[in-house]
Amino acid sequence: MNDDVTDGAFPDGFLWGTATAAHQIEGGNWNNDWWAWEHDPDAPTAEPSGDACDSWNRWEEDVALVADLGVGTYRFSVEWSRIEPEEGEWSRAAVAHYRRLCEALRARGVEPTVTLHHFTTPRWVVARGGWEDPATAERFAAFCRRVAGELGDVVARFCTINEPNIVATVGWLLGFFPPGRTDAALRAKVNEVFVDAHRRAVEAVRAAAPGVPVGLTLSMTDYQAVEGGEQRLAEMRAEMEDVFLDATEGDDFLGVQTYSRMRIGPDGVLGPEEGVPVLDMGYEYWPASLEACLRRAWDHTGGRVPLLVTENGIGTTDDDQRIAYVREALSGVLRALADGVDVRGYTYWSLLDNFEWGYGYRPRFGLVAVDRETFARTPKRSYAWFREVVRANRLVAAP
C-alpha cells in the first residue's frame, strides 16, 4: 500500500460530483412501490416522501447549486413511474422534463449522468412480479433502449440498475423494502433477475444511445471478519457483491458506492465495535471503507472495468465530522490511485438533504440543507469546503 499522499493532488481529469435520486427529492411520485410502502400501516418506515425536496418544481435552484459547486458531472435518476406511468404508455412531458434539466447542466458546463432506475420500480411492473419475474428484465430493458434513445444525445453516461444488491437484500431477504419479503430463496432469484436486466440494458443503451458510457452502481461494504468469521463472511460477500462484480465484464466503468464496514463473525453480522461512532443510519463512522471497497472491486474484476466512486457521503448533523469523514475517504482514493487502481472521479452523496427510505427526514447527508416547510436550499460549511476540492483538484484544508 502506498502511503505517499501528502501531496493530495488528484489526477489531470478527475471527475468530481454529486448525487441525487428522483424519488427521494422530486416528490409527489406516487405510481411506484416505495410509495405505496410509505402508506403502508404495517411496513418499517419513518414517515412518507410526500413532496420530497419539491425538485420536481425547483430543479433549476438543484442545477445552479450544483454548477456553484463546480463539479464536472450530476448524478440523478429518471423516474420510470412518470416516464412510462402504465406499460406501453409514454409520458412525452416526463421525457421532456429531463431533457430539460440535462440541457440546463450541459450549459452551465455539468455532465449529466442518469441512473435508470434508482430504487423504485412502477406499480404496474410490481403487478405483473415484479423483480421476482424473469420477464421484469427485458420490460426494464425496453424502457432503457427508449430512454437512451430520446435523451443519449444530452447524456454523458448512463448508470443502469443502482444498488441491486441492496433492492434485493433488503426488499427480499430482510424485508425493510418492499416488497417486504425474508425469503432467502427468492433472493437469490431477484439476484439472478436483476445481473439479467443490467446485461440486457447495457445492450439497449449501446443500441441506441452509441459511444455514451454505461455501468452499474454497485452498494460495497468494507467486511472484515472478527473471531473466525472468514467463511460466512465469503458467503455474505458472494451474494452481496460478487454476483453482480461478476456481471460488470465489457462494461465501460463500474460504480462504487460505499459508506462503512460490517463486522462478520462465525454467525454473521456484529454490532458497532464499542469506541467507534455510530451515525443516525445506524451504521459505524468508517471512512476508511471506501478505500477497502475500491481495492476490492479492483482486484475482483481484475482491473478490467474502470472505477467510479458515483456515492460517498455521511447522514450527520455534525458539518465538521462530514467534512472530516470525506476528507479522510478521499485520501483513501488518493492512496488507492497511487497504487494503480483506475479511479477515474469521485461523486459525492448528496447534493441535498431528502428522503432517506425506511429512515425518512432524519439522517442528513446533503452538502445542501433543505427546509422541510419552505423547501429553500441552504448550502453548508461542507458545500464550501467541498467547491475549494473541486476547484483545486486536491485536498484542502477544512475552513
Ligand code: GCO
Contents of the next structure:
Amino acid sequence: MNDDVTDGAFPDGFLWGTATAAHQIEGGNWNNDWWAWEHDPDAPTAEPSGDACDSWNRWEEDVALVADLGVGTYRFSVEWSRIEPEEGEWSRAAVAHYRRLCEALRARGVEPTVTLHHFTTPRWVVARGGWEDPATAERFAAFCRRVAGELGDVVARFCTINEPNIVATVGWLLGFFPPGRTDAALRAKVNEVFVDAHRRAVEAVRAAAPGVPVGLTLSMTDYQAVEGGEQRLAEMRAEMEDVFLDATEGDDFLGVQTYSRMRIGPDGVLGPEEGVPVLDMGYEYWPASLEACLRRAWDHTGGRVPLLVTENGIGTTDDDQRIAYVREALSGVLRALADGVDVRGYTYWSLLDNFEWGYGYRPRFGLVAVDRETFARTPKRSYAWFREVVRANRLVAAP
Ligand code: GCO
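What about the form predicted in complex with this ligand, after the form predicted on its own?
Full assembly next; the chain just shown is listed first.
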C-alpha cells in the first residue's frame, strides 16, 4: 500500500454513510417476488427472510445506531410491494412509515438517501410480466413519481434502481435470483427494460421533487483479463456495466458499488487465485476493487457524473478483517481523489447483519450484529472504528 495516503484526509463535506435495503432488514415482506422465491422448494436459496431484522418495527433503534455512528447519510430502500400492494392501490400507512423514518433521521442530522427499487418487485408486477415486459418501466416510473411527490421534501437524494445489472444477470442468465431463468436473450431484454425504467424514473423524480438529486446505483467489479481473456472481458463488461454506465448521462450522481474482482480468461470467469483469501460469498478478499471501479466509472463516463460510493463492504465473521478491508478500500478512494476522480462520499454496506439474498443470514456484512432470536443489536469493533474515521474525516489506524 502507498503510505502517503493512508493517513490522508478526505475533502471537506465528504459524505459518509451506511446502508440497508427493505427486504433485507424489515421482515415480513411477503408481497414480493423474493418472498415467493425463498419459499419455492426448487429455488437455490439457503433460508427464507422471515422476520429479517424486524426493522419495520425496530426502525427507531436503527436510526439511533446510524445517528450515533455520526454519518451524514443513511441509505435505505422503500418497499414497492408495501406502498403499492396491488396495481394502483396506494398504502398511506406505508408511506407514513417511511416519512417517520426520514423525519427521525433528519431530526438527528442524517440525510435520508432513498432507493426506490432494491431487488424486490411486487407480485402484481411480476404477474403482469415483470422486468421482461417493457410496460414495467412505466409502472415503476409511476411509482417513483408518486413516492417522490410524497417524500421529496424529506429525502436528500433518490437512487432509482439498485444494481439492475445484478437483477438482470443473476435472475435471467444465471438463474440464482427470481425468476430463475438462464436465457441470454432474455437477459439482454431485461437490461433494456431496466435502462428505460431508470431514464423514466429520473424524469419522474425530477418532475415530482425538483432539486432532489437522483442517480443509479451500479454493481461494478474489478474485471481483470488473464491469459488472453481481453475479448471475453470486454463482452462481459459490455452487458454488465457499459450498457448501464452509458445510461447515466445527465444524472446527478452515479452510485458505485463493489466488493471484489473477477479474473477473466478466454473461456470466461476463472476461480479465485491461489493464495488470495476467499470470503463467505465465494469471491476473493479484494479491497483494491473500489479504487479500480471508481477509476473505471470515471473514465468510461468521461467524468461527466460525480461518483458516490453507495455500497462497499465485506461479509465476514472476522471483524478485524472488516476493518482492514475498509481501510484499504478507503486508501484507494484517497488515491483516486488525488488523481482528480470526483468521489463525493463513501457508504458502508451494511449497518446491520441482515438477509443476504440466496445466501440467507450466514454472511455478516454489518457494523452491528443482530441476534437472530431477539433481534438485539450489538455494535461491533468495526462500528467504533468507522465512527472514528467519520469523526476525523480521515483514515485512522485500526484499533
Ligand atoms: C447488492 C446489494 C446488497 C447486498 C450486498 C452484499 O446491492 O448486491 O445491494 O443487497 O447485500 O451487495 O452482497
